[in-house]
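The chain below stands alone and is given in structure tokens; this is the form predicted alone.
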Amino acid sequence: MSLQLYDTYTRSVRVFEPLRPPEVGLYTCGPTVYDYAHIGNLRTYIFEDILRRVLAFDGYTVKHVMNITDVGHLLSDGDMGEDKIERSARLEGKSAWEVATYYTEAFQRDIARLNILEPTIWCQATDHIEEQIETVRCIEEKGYTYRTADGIYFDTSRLDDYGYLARIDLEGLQAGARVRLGEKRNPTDFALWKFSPEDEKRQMEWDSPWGVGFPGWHIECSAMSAKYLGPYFDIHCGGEDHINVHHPNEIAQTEACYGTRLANFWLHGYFLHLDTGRMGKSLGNFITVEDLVEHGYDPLAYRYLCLNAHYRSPLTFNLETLDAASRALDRLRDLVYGWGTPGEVDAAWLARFTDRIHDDLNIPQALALVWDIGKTDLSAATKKATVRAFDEVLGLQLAEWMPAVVPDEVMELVAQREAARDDKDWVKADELRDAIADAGYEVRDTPEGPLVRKRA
């Protein structure tokens, strides 16, 4: 089966064929670096990492570009409120540049912990002000802009198909509150360049042909993706929250300037939910990777959890599901390690795996094959080689994992506990389990015997 992907723009599953093989241009919307990324955000980056790995698995050279939004993203998608970076700087008593650098580095640490591949190109909005100004000028020259007291706005009424990606009632979209509706020609119009308020001290502002100010949030992605990938490239990704506003505005800008819809495929990852509802920074209920680590979880257990749900399906998070994922990952690591030295990959099993990942990244079914192959009568060496090939996509670092060396005195306690269990002396067995825990280790009983590991 050829690789097939669900394109949000056409609302259909389409066969993927690169525009300029063997290279694939991939743009993924990066973080707004005013706070830590929460695990809901990171679910989207895991899905995008899987996509990139599948493309590489298929032999393509992936040119992956990710933006860092360090200016222009206001508190509301409707061009209202304070700039998120400026607000964090004010609240934290730092410069806007310090805030952006700190949270950019935190994000990069988080994706490393989750074994998410770094993009080929990182591009910060503040490093590309000139490109953004030039893109606004291009849109202006084509007759799609108008000026208000607040800034330069995109006139969405000039595009017959504005908002096609979202398939929503355009009349229902809310107008931006920073500009009176009387100044905006249409409720869906959005800022390309914002003027610095006279009564508000800003740290990030630049001269432009229209006056001192800063770029709107949407223009950076149109400008930077075109710079590095061209005005029409293969795949653009983001979270489902980008479907209604950010991505339609990117498309509108690029259509006005270049006459393209920016990307051939538009892919979107769905939200992570807590038991109590959607996770979000504005809701004050978000969980970070560092939170998981502080509670003793390996970040790859969270990656494993995400692999159990299709990227276009909601995923509910709670500690019970994370515990189950953690146990499954531990068992898988032990299983694969126990198979010894890898041999030759089994072509038939690899073909089955390829069909599943080509089915719109059906990773849950692909992950199931890892467990299925363990039940076969293939040699241990073949199993290990084949699963390691699968892991080029799954990204669970199964080849790198090594069990911790357990001290002899702890192994002696484990042996005594096994003897007590054989004698059905459960009280003594429990006492020995507690002694093992006091030494900083845990023992897990499996059909293959006790597994001992250092406690997280």
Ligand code: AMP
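Residue numbers count along the first chain shown, from 1. Please read these numbers as outputs of a predicted model, since none were measured by experiment. Under this definition, the rigid core comprises the largest set of C-alpha atoms superposing within 1.5 Å between the forms. First, how it differs from the form predicted in complex with ligand AMP.
Relative to the superposed core, residue 439 undergoes a Cα shift of 2 Å or more between the two forms. In this overlay on the rigid core, residue 66 has a C-alpha that sits less than 2 Å away from its partner position between the two forms. With the core held fixed, the Cα of residue 429 is displaced between the two forms by 2 Å or more.
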Contents of the next structure:
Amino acid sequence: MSLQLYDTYTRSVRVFEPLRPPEVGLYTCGPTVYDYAHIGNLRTYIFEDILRRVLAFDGYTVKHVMNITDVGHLLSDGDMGEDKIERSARLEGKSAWEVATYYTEAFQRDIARLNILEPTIWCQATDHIEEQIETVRCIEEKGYTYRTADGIYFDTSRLDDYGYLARIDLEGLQAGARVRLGEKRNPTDFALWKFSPEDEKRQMEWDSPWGVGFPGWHIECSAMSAKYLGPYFDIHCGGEDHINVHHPNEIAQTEACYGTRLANFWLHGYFLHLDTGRMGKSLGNFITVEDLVEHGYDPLAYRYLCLNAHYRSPLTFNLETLDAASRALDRLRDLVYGWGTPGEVDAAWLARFTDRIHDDLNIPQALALVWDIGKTDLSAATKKATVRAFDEVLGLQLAEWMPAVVPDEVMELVAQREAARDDKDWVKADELRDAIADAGYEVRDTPEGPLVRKRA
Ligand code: AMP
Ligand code: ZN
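Coords for the form predicted in complex with ligand AMP, given the form predicted alone:
Every chain and every other molecule in the complex is listed next, the one we just looked at coming first.
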């Protein structure tokens, strides 16, 4: 089976063929760097990383571009409210530039800890103000813009198929929103360039042909994707929330300026939820990679948890599933390590794996093969080599895994704890668990006996 992907634009699974083989142009909307990324955001980046690894596994050269939104993303996606970066700067007593740098570096650390490959090109919105102004000018020349008191807006009624990606019911929206339109001509119109407010000094602002201000949130992606990948490229990704506003606006801008469709495929990752509902930076209920590490989890356990759900199904996070993922990853690492030196890859198993990843990235089923191959009577060397080949896509770092050498005094505590458990002296067993933790190790009870490892 050749690679098939679900394309949100056509709402169908299509065979993927690169526009300019062997290169594949991939653009993934990056973080808005006003706060740490939460593990929900990172679920989307893990899905995109899997896509990228599958493309590389198929032998393509992936040119992966990710933007960093460090200006223009306002509190409301409807072009109103304070700029998120400027707001964090005010609240944290830092400059907007310091905030952006700090959270960009935090994001880069987080993705490294989840073994997410770095994009080929990082691009920051504030480094591409010229390109964004040029794109707005281009859209203006084609006659798609109008000016209001607070900025230059895109007139979405000028495009026949505005909002096709989202299947937006434009007439219904128009009828429902008349009262809230303000100076906007249509409810779906959006800012391309915003003027700096007169009563508020912004830190990030630039001269432009229309007046001092800053770019709207959407224009950066059209401008930077065109610069690095051309106006029409292979695959554009983001989280499912981008289907309704951000991506239709990117498409509108690129169509207006270049007359092309922007991307051949549109892929969207579904959200991570908490038992209590949606996780959101602005909702203040978010969990970070750092939180996981502080609680003793290996970040790759979270990656494993994500791999267990298809990217187009919602995923609910809780500590029970994280614990289960953590145990499964530990067992897997021990299993693969125990297989010794790798030999030859088994072609039939690799073909089975390839079919599953080609089936719109069916990673849960591909991951199941890792366990299935373990149960076969193939040689340990073959199993190891084959699972290592799978791991090029899964990214669980199975090849690098080395069990920690546990010092004798810690093993002695573990043995004492086992004895206490046999005597059903749970208080003592817990004390010994704490003593093991103080020594920097943790013990997990498995059906095969206690498993001891260094704390993450
Ligand atoms: P932001 O930093 O808010 O621009 O979002 C970065 C990425 O995370 C975008 O692709 C969003 O669609 C995605 N995203 C936001 N919240 C979630 C969530 N709860 N689960 C999965 N992806 C999310
Ligand atoms: Zn974008």
